[in-house]
Amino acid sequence: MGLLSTGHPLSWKASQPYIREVKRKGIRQFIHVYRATRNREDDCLRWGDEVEYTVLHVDKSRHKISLSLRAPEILEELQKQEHLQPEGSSVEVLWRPEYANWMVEGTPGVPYRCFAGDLELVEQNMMLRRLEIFSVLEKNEIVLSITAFPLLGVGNFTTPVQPVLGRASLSLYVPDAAINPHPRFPTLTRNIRHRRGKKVDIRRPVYYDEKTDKEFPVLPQCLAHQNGCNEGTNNHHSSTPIGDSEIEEEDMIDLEQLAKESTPDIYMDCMAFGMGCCCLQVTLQAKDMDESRYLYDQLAVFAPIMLAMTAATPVIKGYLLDTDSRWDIICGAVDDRTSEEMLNGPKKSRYDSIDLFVSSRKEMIPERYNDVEALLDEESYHTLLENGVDDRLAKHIAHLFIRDPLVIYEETVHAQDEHSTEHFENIQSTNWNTVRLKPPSLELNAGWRTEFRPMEVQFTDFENAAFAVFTVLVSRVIIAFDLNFYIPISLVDRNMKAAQCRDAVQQQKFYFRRNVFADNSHIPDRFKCACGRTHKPRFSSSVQECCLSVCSSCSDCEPMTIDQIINGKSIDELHSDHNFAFPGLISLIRGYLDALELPPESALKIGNYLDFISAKAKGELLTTASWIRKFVHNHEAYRHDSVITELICYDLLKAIHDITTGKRIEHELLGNFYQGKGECNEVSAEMLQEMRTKVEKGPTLLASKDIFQRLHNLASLSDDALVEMESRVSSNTN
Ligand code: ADP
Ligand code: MG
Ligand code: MG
């Protein structure tokens, strides 16, 4: 959600005299933090996930589901407990605002710790979050964890209905009233547009079915019969930035001209199409700066794999897309580059995969791996070097600082405070990359952290927990076994493109390193764990086989399927140029976990997550995107024209709701892995309290029987349904 300073934001025009000043101060602030924390060491693993939720309004009688714009009110309710909390104590869930007024973001109240038992808390905490939201919803509202609302930007898709063509976005499709009212958000929207010199222009390929039109009108129906654009133009946002009042932007839109235009792609014209998508993120605290930087690089390579595995965006703006993920939609939604910069400036949007690896370890060979052009802000670069920041980190920061600060507040622009990090964060938090390196924060009592940002959010708490836990475990084996994932950045970029293709898990190959062990001739035989002891990993024979197949003259990376990367591959005798074996990340994780000798219950639960991830990678389970596609294709109202009607959308979201609550069983999506958990439409205060107490106690799991009994009472499920659910759970865990 980024930095939420308060104050009066400056318009893009009024910001101009201060841009350099903000960058200079931001660099000074970074240097201050860097000097104070570069030698900070021995932080232990702490970590947290972030899940973004979508609030929806259900009109049963009309079979219509729309986006509810009540998130700010809902958030106020959700944050009450946090605000009432005496200083020094904590809540179980932290609620934060997001870009759109249909979104809220939930994270664990305090970060998880390094204990394996904490991995078991994740799903429960996510369940608690869902229950907390349900407890403050109105009768006709539901909450889902979906990446994109299928009818985003189509007709009257919000409740309440609001006029389009607002002053912040000038969007033909999305009302400004959908933008979070905190001044940061409308100002970001407007200043991106002003910096760019025109509206953002997002084009994504439509999925061509038998009867799909070849061209789509640009002007939405609701405006097509209008001559002027009076509608919405009085929608002066309360937070119009300072210095902007003279601009009459409505004149920039010629509706008559637009009515004649059409496009072969799906056209989206504002920030909300991207920033209104929901994701799943994981932040990991490292031991020290070196480990955090190394993890940043490794996870950047891993990002496209997880983007493909979690792909969940095959529909947006009422059409089936020819791609499966949100990533390039958001890249386009906040792309503030001018036409000149598009030709001669940064090659990517400020939302995209990274351009530079940052570790100074010997495995990182800059000539080979940092192989794409990465512009630097020269002044920042020299200041950083002069102040003792090493070259690679200086380049990383100076590359972030090629972007301008988009929201400058009148109140703080002149502040000389080196102890604040506001100006640094201004640039850092608007470089939205697949990974983010976060320096320590005194305020948050946090050390060097790496944030993993590519994943799309999944329907159920089970899936989100599985992907979050898997990410943490991948980070653990990277550190424990000194794994080396380096491949050239240009290939990471290529993998990012592949990850977004339709059904990438089964159809695409991804460049990955043939040998991920630092020492080519040996697999690691011990590792030091956070508990201070040294453990011996127990690897299967397939892992042992891998090292034998490495030849020094071979290329260091190969295109592999996700199945091979996650589950491993053995030597392919038939193809001499592919005669190498790969251990598979899951085998490495299992070798690691085996060494820890977890209590049987923990091992079962985590093992279940790993089995689920393994099945996804094999293609035995559909990705969320493939499942949505299939649902649409099988819907009786689908006309094979790529169009998602209101009825299809209604039934799809209802089905997702039923999956989330355990009412609908989807083996193709979840196999036998998911522990359904019943309806949660009405949540009593007692139930929330009870759940909180249990979560507070730390890493002890609620007995699943308790949960089901309570959900049973709550949703008045039939006894049969309860028995069925319980037997499903015990068959999952037995
Ligand atoms: P963002 O930059 O996305 O707004 P925050 O800095 O608010 O994120 O951090 C959000 C995530 O970081 C949450 O998942 C939270 O649990 C986690 N987190 C908070 N403190 C730490 C810490 N010390 N170490 C690791 N993760 C942390
Ligand atoms: Mg967020
Ligand atoms: Mg985040």
Ligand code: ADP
Contents of the next structure:
Amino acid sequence: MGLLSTGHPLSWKASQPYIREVKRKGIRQFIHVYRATRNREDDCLRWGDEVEYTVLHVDKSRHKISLSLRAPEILEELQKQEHLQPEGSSVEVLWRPEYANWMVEGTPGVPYRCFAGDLELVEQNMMLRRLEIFSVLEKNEIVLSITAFPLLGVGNFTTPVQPVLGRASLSLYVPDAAINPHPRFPTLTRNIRHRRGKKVDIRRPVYYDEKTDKEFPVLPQCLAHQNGCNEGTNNHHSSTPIGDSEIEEEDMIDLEQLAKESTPDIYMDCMAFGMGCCCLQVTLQAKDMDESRYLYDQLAVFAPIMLAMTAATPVIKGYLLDTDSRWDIICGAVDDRTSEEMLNGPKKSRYDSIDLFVSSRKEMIPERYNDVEALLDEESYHTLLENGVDDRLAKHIAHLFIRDPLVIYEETVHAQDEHSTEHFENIQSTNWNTVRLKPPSLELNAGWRTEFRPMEVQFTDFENAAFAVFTVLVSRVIIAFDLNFYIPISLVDRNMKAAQCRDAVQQQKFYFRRNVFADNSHIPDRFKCACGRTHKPRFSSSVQECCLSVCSSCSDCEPMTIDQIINGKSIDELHSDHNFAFPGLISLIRGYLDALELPPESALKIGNYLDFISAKAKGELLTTASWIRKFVHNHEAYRHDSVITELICYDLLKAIHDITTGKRIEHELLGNFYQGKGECNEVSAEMLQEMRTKVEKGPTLLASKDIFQRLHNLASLSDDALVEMESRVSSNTN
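Structure of the form predicted on its own, please, following the form predicted in complex with the named molecule?
Nothing else is written out below except the one chain.
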């Protein structure tokens, strides 16, 4: 999660004299990188994914699952192999910390390449990640790729139980012990609250069922009695802030007043409710700055579509929500705006969709598409222009710099090193948008990159691989066919709201461009792929018809269903004066892949991913959120009151665990695209090494079906088998 510097972070009050200095240095650092890399060309496609995992503690005797706070210990074990490697070598998987102590993040050890064969490695590498985590878990722990823990903030939801009302968050519901101990994380939590002048205030609409309450008390029951949550809490009306800083007004908590308050919404009061959610991300290196900026714009339009398709958060804080996505929860969780800024701008949280398209290509018409107000840090903007940065990029950076740096380290505040990007990344990394434009790293030799950030994580490696591969293929057809997705930013914002609605795939429409070809008169007859070869695309007749039906106003956009955007729509489906058909993104991807003439096995595997995405878009398969919602409604303990009890949570997570391991087949969720059967009877350190070797060798040495099967069923091991595996792995690596 962003920049993890070391040192002593300043309190918000102590940071005040240095904010302008950090901004100025950050702008100078960006200018240095820009000058060094603006003419950098012909970088090959390199890309990678990030999957965030949740570690859980299982108490079978009590039918209770809680969040395990052992992520820092687990991470230390997972990173041992990386730390033992000689300088310049690599490992198959990289592990990184995340905000909460129940989260770990895994990425491929080296980026995937531009070859179609690398797309086959994604699911394999994700399997290896899950296997590595399982190898270091304790007896009663499991790991799942879920977006949000259903009982986050409800009672004693962590293991071990920890007191609430901590000094960083002052949360009534979530203990500070749940925050990663790296200084960046509690400081972010505290400084967002102090800059804002009060705690964050997250409100999400409850799903109203037959017996749902109309009001919900703000104060949890354990604090209402002022005797703590079982094993103790800070039983006082105020909390001492972190470090030696003075008590601020916003640090005062009046429990007696809060006991009188209630809300019609689900109220959440700290950063952990948002940043404790898990997601799936993809980062793509472009050939140059121009391509990366164009891809940034196009993927920003595409982001709401993928948010809706991957929606996986219909429950949080013990209630069914009337929304399906985490997005606005996180927006509120890190919203540091003051009351005055809420009224006068910025109009959005620093976690939200973008406000400005940034490409300098002719297709981007700023007066048409950049149609929302975007404040600029005027000093930064003029400095950028004076140093040769073009207007659109200068506005993009200056808009990021309207935000204050939230974590300033005492050791680096006065550093003058222009070759570092720490001050720039301080602000860049705390602008959490649907997409992020990442300048080259001068140290790691990485080029201009675009990070795609909206997707919610799915239960299985198959699903996460399918969505990651689909995202990459969409980026490839954007570049290969010079596609143009531009619509006004205001409509992108409307799409983001629609994407979070309950069952958005089936119930909502999304504004999308009716003709996505940059040249409106015809579709491309050839393209150059990332590997440098020229190919002739093979489009279906329906794609050809789409271009033949172009009308005079084809540059306009109109509301479409996700099925139509992904799978296409015919002329007859349009209820408008213009008979225009839309090809569908999958048709364009298939034309692209057909031109590459993939080997049969590769075509089959990638085709299976595309068929799965297509079925999701059609509504033939449930979204993860819809599946969770249906599970809750059908549970025998559900009382039609929107409440998620401990038993419902236990059975839900157990079912997800069984889906992940292949013990439970859910055709409504996965169709026939993913199935795993049988028990795992053989687990050893040799198996772990075998999988690492196969991942390292690449697509020419794919893991056998047997290995895949055993990986998918690993979590179904008995407790004794898990203990045995842990000892074997330990003995093999020592």
